[in-house]
Every structure is written in C-alpha cells, then in structure tokens.
Amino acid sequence: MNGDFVVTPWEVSGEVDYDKLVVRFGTSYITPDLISKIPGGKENLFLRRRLFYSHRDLDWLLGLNGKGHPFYLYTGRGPSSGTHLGHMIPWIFTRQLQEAFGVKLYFQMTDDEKFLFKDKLSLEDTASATADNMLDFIALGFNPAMTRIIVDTRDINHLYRTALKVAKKITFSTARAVFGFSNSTNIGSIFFTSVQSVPAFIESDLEGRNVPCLIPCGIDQDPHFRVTRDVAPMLGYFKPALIHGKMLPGLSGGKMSSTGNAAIYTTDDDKTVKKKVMNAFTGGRATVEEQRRLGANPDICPVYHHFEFMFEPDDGKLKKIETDCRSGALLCGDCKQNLLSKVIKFMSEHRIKREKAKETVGNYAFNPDKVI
C-alpha cells in the first residue's frame, strides 16, 4: 500500500490512520444505530471506544438476524510464535459476541500459512505453536458446546474440497493485485488464500443451506476476505459479513510485533513483564520538570493504549489517565507501575487458565460428524 503507511495481512508499518484505511479499504463505520443491534453493544468495550469501528454488510447480517435467521462467527490465528496481548484482542470480542448471541464459533489455526510465508519455519514449528496457542484461546473462557478448533494440516479433508471450489473462482492476477505476489512466490501462498476462505462457508456446508457468518479480524485482515466475498457469489454462498478491529499498539512504538521487547507473551514471567512495561516508549517528555509543565500525550502512548484497549474497563477511570498524562499530573513512571500491576494480575490469572485448558483442548477439535 502506497503512502505514509503499510497495512497488509502480513505486514504492518508507519502511523496507522485508521479511517483513511476505512476510504482506501472501502470499508463502512459501525454506527450507533447498528451497536445498538447488538445485544449489550452500548457497554462493549470494544465497540463503545470505537476500537472494533469498521464493518462490512454488518448491517445486512443483524437485519437477517433479527427476522430470525441465526449467524455464525469464524476468526482465527496464525501459529508462527507465542500468543501476545494483541492476538488476544480479537479474541475477546469474538467471545463477547458468542456469548451476546449465542451462536457458533469456527476458529481457523493456519498452520500451514506460517509454513509457506515465513521461510524459517518448518512444518514442527507450526504444530509446536498451534497447540501452544489453542491453550491460550481455550483459556479465553469459549464455550466448548459452541466452539471448534480447525487446525489446516489436521482437517484439510474436510476443507479440500470446498478450497478447490474457491480457488477454481480465483486468477492469479486477482492475487497479486490483492496480495503483491510475483514471479518468485511459492505456489503454496498463492493457493492459500482459497483455504482460509473455507470457515466462511463451512456451516452452510454442512446445514445443506445458506448460513450467514460475521468474521471479528484485525482490519489488516481485510484484503483475504475481500477474495473471499468476491468468490462468494459464484458458488452460491452468501458473502461473509466482516467487523474490523484497530491493532494494540506494541510497547516499543507501532504495531504489537513478534519480535524484540514489543509484545508481551502469555508464557512471560513476571520479571520479563516488568522489564516491559518499564522500558515502554511513552508519549512523555525528556525531563520530569518539562512533563510537569507541558504535559506529555497520550495519544502516541503505548502504555496508555494498554489501558484503552484492556486494562481499564471505567471510562471515567480512563479518562482521569488522560486528563492527568496531558496536563503533567502523571509521569510515565507512575503510569507504568499502574499499568504493570494490572498485566502481572491478569497474567497471572491467565496461566492458571491456561494450565486447565491443557485438560480440555479434545473438547474443541473440530469434528463434522458432530453437529454443534
């Protein structure tokens, strides 16, 4: 993507404005009117603080949704590494709108994207941070009567057939206007864009008729589906409805990355933590006397988008942070030791979980004989 930054679904770079992305993706604002469709949308988190803000035919799937056509939900997570707080994100929206609905949940472990898209890994490394993932989705608290995991390299003869069908629908010339592929790209890659386009129709598969799905993705997941809805039509499918997320800023400044002191792992100590947190680049001044008087920003503040975005669910709280981080009240280091004290409680509540995920992970294998 051309200009001040690059948001593709695997990369991201620059200073993200999300509502440019909203006229280049060609994407519609969630509007009040439609949050209010959604039952306990006006208290969501996420939809009230406009950190899910973009949609595709959302409208369209709650209109069909209140004449008593049910939908189900697909999202998903490319195994290549740990689970971070970023990955977490749209997960827990995905739950929240499971629980508000009551319906379905496919969730797609792309094993075999990780494989073809970064030449380092092998197929081991894939299986190695697929099930090491699941326990961190797992202790998300998905209902295991509702919810299935579909790992690509385990459950390809049950998406083969559909993924031909799609990928018979899509030119080469499609994918590397949409995904930049050339001459030198594996044929892999190139094909597996038709895999993942499969959870969206899985369920109208296996009902034998048309099955709404509403996908909850990071807006750098944008252009598979794009694909993916284009197909739609030429099979007989209904188009997958789409609900944009914006990205937790990493703690270094940018996009929560993979690499370096950015992200903080699910399977971090407390001491690896801290040593996060407390380094974090923050919207600060250089000295404490010039804080003091000029304030510092928020904006730009990692730390204070992990407040936004998890760790302080009071509004008022919220904005106290904002209020007193603007006027010079707080100091970065005061605003660390706060955030810190959050993250190393909800982690530690998170690895009890995890550890008891270990004993249920079979509950959530994806089965088609068994109806869910």
Given for the second form:
Amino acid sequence: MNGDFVVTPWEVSGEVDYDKLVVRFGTSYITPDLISKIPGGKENLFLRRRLFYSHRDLDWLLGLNGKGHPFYLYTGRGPSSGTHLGHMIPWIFTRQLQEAFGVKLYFQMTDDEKFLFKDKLSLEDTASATADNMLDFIALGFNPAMTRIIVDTRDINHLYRTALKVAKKITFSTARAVFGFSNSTNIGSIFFTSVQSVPAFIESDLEGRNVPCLIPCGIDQDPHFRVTRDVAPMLGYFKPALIHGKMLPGLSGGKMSSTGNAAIYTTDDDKTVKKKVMNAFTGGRATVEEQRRLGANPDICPVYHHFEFMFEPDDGKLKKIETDCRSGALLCGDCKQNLLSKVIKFMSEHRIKREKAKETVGNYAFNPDKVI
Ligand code: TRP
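Next up, the form predicted in complex with ligand TRP in place of the form predicted on its own?
Complete assembly follows, chain above in first position.
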C-alpha cells in the first residue's frame, strides 16, 4: 500500500515517514534549545541536519547533567552479518557524544538476539559476526579507557541477575503487544528484551546508586526501550533517556538491509563498492534529456542521503548537490562518481584502522572489577 511503512526492531520496510513515527511512538522532537545544551551540538552534523531528531527524556538528562550529575552512554549492535555503513551511523554519533561529554560508554553485542531471531544463524555464525563487527566499532576511535564492550553470551554472568528482575516485570501479553509475537515464537525471543534492558541499568548496579543513562539508537529500537523504561521505576532505577536517529537508506532504496545487495560493507573491496554505488537506485529521470529538463528528486535518492549522512560534511556543498539535482544541472552518473570517490577514500582509511583494532580489542572487554 502506498505510503504505508513498518518500523520495528526486526523489520523496517516501506517509505519511512519519520514525523509520523514521532506520533506513532509518542516520542518528542529534539528542539534547538536542547541541541544548544549539548557541547558542540549546533555544529554536530547529525543534530544540525536532524538525522538524530527524536528523544525521550533528553531534557531531563541534560538538566541533571547541567547540575553536575554525570550520566553514561549505552548503545549496541546485533551481530548478524558484517558491518555496513548504515550500522556505523549511530556508532559515529555515539562517539561524538562520548567526546562532547567525556562520559563512559557500554556497547552491547546481542549475539543471543541474532541467534534467536534469525532462523539460519548458528551460534558459531553469531560469534564470528561479533568478532568481526567489534573491529568496525573499535576502528571508529572509541577511547578504551572509557568504553566497554559487552558480548551477551560471553558476559551473561554479569547480566543475568538484572535480566531476571526485568523479565519478572514483563508479561507475555506486553511482549506480544510490543513486539508482535505469536504462539509460534520461540521462548528465547520472548525473554530477550530483558537482556537488552540490562546495560541501561548496569552502571547503577556497579556504582550502587542510580546513574542516568542515555541511549543513542536507530528509532527502530525504541520498542525495546519503551519496555525498559516502563520497568525501570518498578525496580528502583531511573528510566533511560533515548536519542533516536533516522536510518541510512540502502543504495537500492529502503533501509540498508543485511540481506539485500545494496549495502556497502566494511569488508567490500573497491570493485564491489564501485558496482554497488554505480548501480544504485536514484531519484533521477529515465533519460538525460528529461533530467536536464525536469530535474531529479534528492528526497528519495539513497545516493543523496549518503552525502547527507556521511560523505558531504559541508552544508553549503550539500545544498549545492540538492539544488543542482532538482534543477537538472547535476546528472546521476556524475553524482555517483563523486560519491564513489568519497566512499573509496573512507574505506581505505577504515580498513587500516580496522586492522589496527585487532591489537586493541582486548582493552575493551567488559570487566566489572575494573572501574572505568
Ligand atoms: N537490538 C539491536 C540490534 O539488533 C542491538 C542493540 C542492543 C542495541 N542494545 C542496543 C542498539 C542499544 C541500540 C542501542 O541491532
């Protein structure tokens, strides 16, 4: 159906209307006033372009922070496959927030989730995706003194007690209503959201007092944290605050899917990247003549969105791409070529950092005895 779209933690499809999601989910917009309370907020690419645009209780968290009350960050990754550019957007933003505030970060890798939810994945598959994805995360430059990676199957002994307390407060009917489970859903999946809740409370558990938590995530993860937030006061914790991002669309249109061929993976070679970029869906016209005459549509164009999210940090230059696209002055072939050279450059730098990350992964392992 035209105009219809689905956004859940397991499925993103259709043309997502992010304004409608704010209404559907009952979240709030990030206002300029809130942005001004984030150090470097007005200059931040994701905030000034409204790519991270929605929140829950960010005002509360920043208010406390302004009074000298420290908080920490929590985000994560479900390791089901290699890492593509879309996965890295919230991580990049999280790193910027970590730097801006100088706070701790817990990064949860939900290998259990992906094992449970993806029929075809074995625990060996999710373990190798975990080891692989971790390198991409570390390659983004997180400070090892302030950052801990939690791997669910490895670190469950530190999560299980709190997961149980959370699970005891969530009924099957709530889980079914929030996540759309049915009688044929496996019981591990039904329990899982309690594990994803734990890092929102982990610093409070470790510190023995309530520490506010801010979770940057794609807005598709909001259903999990609605449940976490409902349960928090029943267990004596603060509700975690959330800051929601839009999702980078895949190069063939729609969300960058792990199953489609349209996402650029960090392990793709230049030839593969070239093929993906040059074959991308665009907002262009059928012929050059038509495009010159009528112009094209950047709003629906994943190539344009790649510039917007990552590859054209200069607002003036981004505006020129947009204007020239709409007027017909810019043709899709040239625009793709421009994107390709930027992606290739990013990839060559990322590959080196990713290799280096192999030497430092051990520094990020979660260890409750070692205060970070
Ligand atoms: N469920 C997320 C995924 O499938 C992974 C995840 C766990 C996460 N904890 C998180 C994402 C916190 C964002 C914030 O990718």
